[in-house]
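Only one chain is shown below, in structure tokens, and it's the form predicted on its own.
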Amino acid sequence: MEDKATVLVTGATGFLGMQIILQLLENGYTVKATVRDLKSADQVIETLRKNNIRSFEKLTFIAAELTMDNNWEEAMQGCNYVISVASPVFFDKPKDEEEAFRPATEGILRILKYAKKACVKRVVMTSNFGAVGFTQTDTSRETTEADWTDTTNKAVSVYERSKTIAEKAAWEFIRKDGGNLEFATINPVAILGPSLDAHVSGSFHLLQNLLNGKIKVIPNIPLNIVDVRDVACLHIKAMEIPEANGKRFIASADGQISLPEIAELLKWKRPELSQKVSSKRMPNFVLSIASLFNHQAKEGILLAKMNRNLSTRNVKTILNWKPVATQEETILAAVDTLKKYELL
């Protein structure tokens, strides 16, 4: 590690973004951090100091947005690291589709330009598995980090459309125009386990929609799962790493979990939040009926028929990585973090 190393962090309030942060500092890295509002400073920081951070001499704010020029070339002075972590987040399905793109793209473009500019030695990208195996079904292989979404299925989610294309431009630039820039990619799985605040990310619905009953037949769907503090230890694993340069990197615990052991699990070692999560399971061949006629069935199937069999040799390999928790213990620490923030 370069003891005097300046990180830019974007995206500093977030579920995962704040994880990297307190793991930055706690390995004495230089952070500045990104925020759409300066305000927002002080509840990061709070947040930190709750988590056993004692110092914020380490740690500096500049506000800046993706989607626009503000502040970005300030932001990138003396950094000679970048960790691009803030992506735009679509809660409903946009009306026009392909202008929801635009934003994620012109970001990671515009954190590019700014960072070769600046001289930055490497910006890591979070990316998404959605960019690398949603429609990979073949079952007779591991899905690997040479694999990509088929972003002219539109039974992928526009976020997992978008981050597939916002990732491939990313490619493109560093190809064309990076220079000496260099580049890597995390693309993690659903991201659960204990969050430092009240602040999680979109696969704790699931969980919210388990534990609540919204839920009222539990499909076989089957999911890959990784813990929150993992796939911060990777972004500075592929940051400190020279041969994580050029690569991308599936970020996923071993093995898999369906929604139904989900369920069980809760069940078992989480009873007391656990009344309200159904008994009923629904047959393949029903989800496969209603996807006909729902476009949230036809995501369902496509969830369904995905190979799940990941290859995670890469971080293992070139980033020397073990995972800090199970797939179980990475869900239970994240319906702790649902309780203990009253999020249920």
Ligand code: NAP
Given for the second form:
Amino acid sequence: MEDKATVLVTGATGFLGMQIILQLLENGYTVKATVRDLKSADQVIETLRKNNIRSFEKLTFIAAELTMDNNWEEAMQGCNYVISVASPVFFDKPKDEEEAFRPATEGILRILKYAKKACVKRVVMTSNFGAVGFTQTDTSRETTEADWTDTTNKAVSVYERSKTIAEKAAWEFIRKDGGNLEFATINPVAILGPSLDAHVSGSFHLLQNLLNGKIKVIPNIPLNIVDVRDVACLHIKAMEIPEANGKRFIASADGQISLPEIAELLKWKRPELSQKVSSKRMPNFVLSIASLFNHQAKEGILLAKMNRNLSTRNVKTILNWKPVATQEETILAAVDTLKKYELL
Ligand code: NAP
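Please could you give me the other form, the form predicted together with this ligand, since above is the form predicted on its own?
Now the complete complex, all chains and molecules, led by this one.
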């Protein structure tokens, strides 16, 4: 296989980070991977081995923490590209909100600074659809990459705000101080699909809570879903394709699916795992009333009201993307992961 460029991937232990590393190695790239603790490197190698990577000559690890300068300069050395995936992923309301924001913004600014210093060609950042359309309620048009979530809206979760603020700070850096450094973002909706090991991301909690019956009455909230294999592939395309420079890319499978539809899909396709999936549906007015008192319900209303008619023109035309899976296949692959690793 021909020798390709060297790519620094941050967050090698993560659900998405590991999938990106797998695809880069399969495609002949040399990969430098950051982990917070070098002890995790063995686990990453073991997982990649189980997923048919046979040679590890092109993979090295370096310890780096988003909130500290240590090792970033060394990490960037010899790299042509950086894929900045690492970021805290959390769904519960943190005790200290300011502290929860810090790693996402500090981390991407640190990465851009050191990438520029090392003359890296392009940084691709994993942002989030939460930075694009969580407050876009105008259904007369598609939600596009020109939209930005309004972070002053109190119903937007701390996590989504942290991603929005971090992405804005990154574009600001590029505009003012970026020099020749190129930059693009991938903005995925909820990522599901198969995990390469027993580590699953926070996005799986919803499926776990449906399957273990914790969601007793299912609200009518629509969702957009994207497969982790597709999100990984889109990062690599955004790195390789010249026209991707300077662009944001919403990553979503076509269409949308509501929580009650997901519940029906699980009962139909995985009946052996779905005995505890509730058949009760929450009327919309109940969610509206609950939102007056409860932050989660407030977020639920936000999710229900946002315009989920998303434009995928950029990923299809500029990145020439052809999804590997439909949203239903992606959901079922995630459920199979939960079963395989006994996470139910
Ligand atoms: P994940 O499995 O929790 O991975 C997060 C990764 O970030 C881990 O490798 C973690 O390292 C690393 N990390 C967290 N805080 C760090 C810090 N302070 N310094 C260095 N590394 C740190 O989550 P994921 O789903 O793969 O998420 C990957 C990216 O996709 C994130 O940027 C996330 O915001 C974005 N995203 C995810 C979804 C989704 O539905 N999952 C949707 C849209 C966007 P440790 O193992 O050491 O904790």
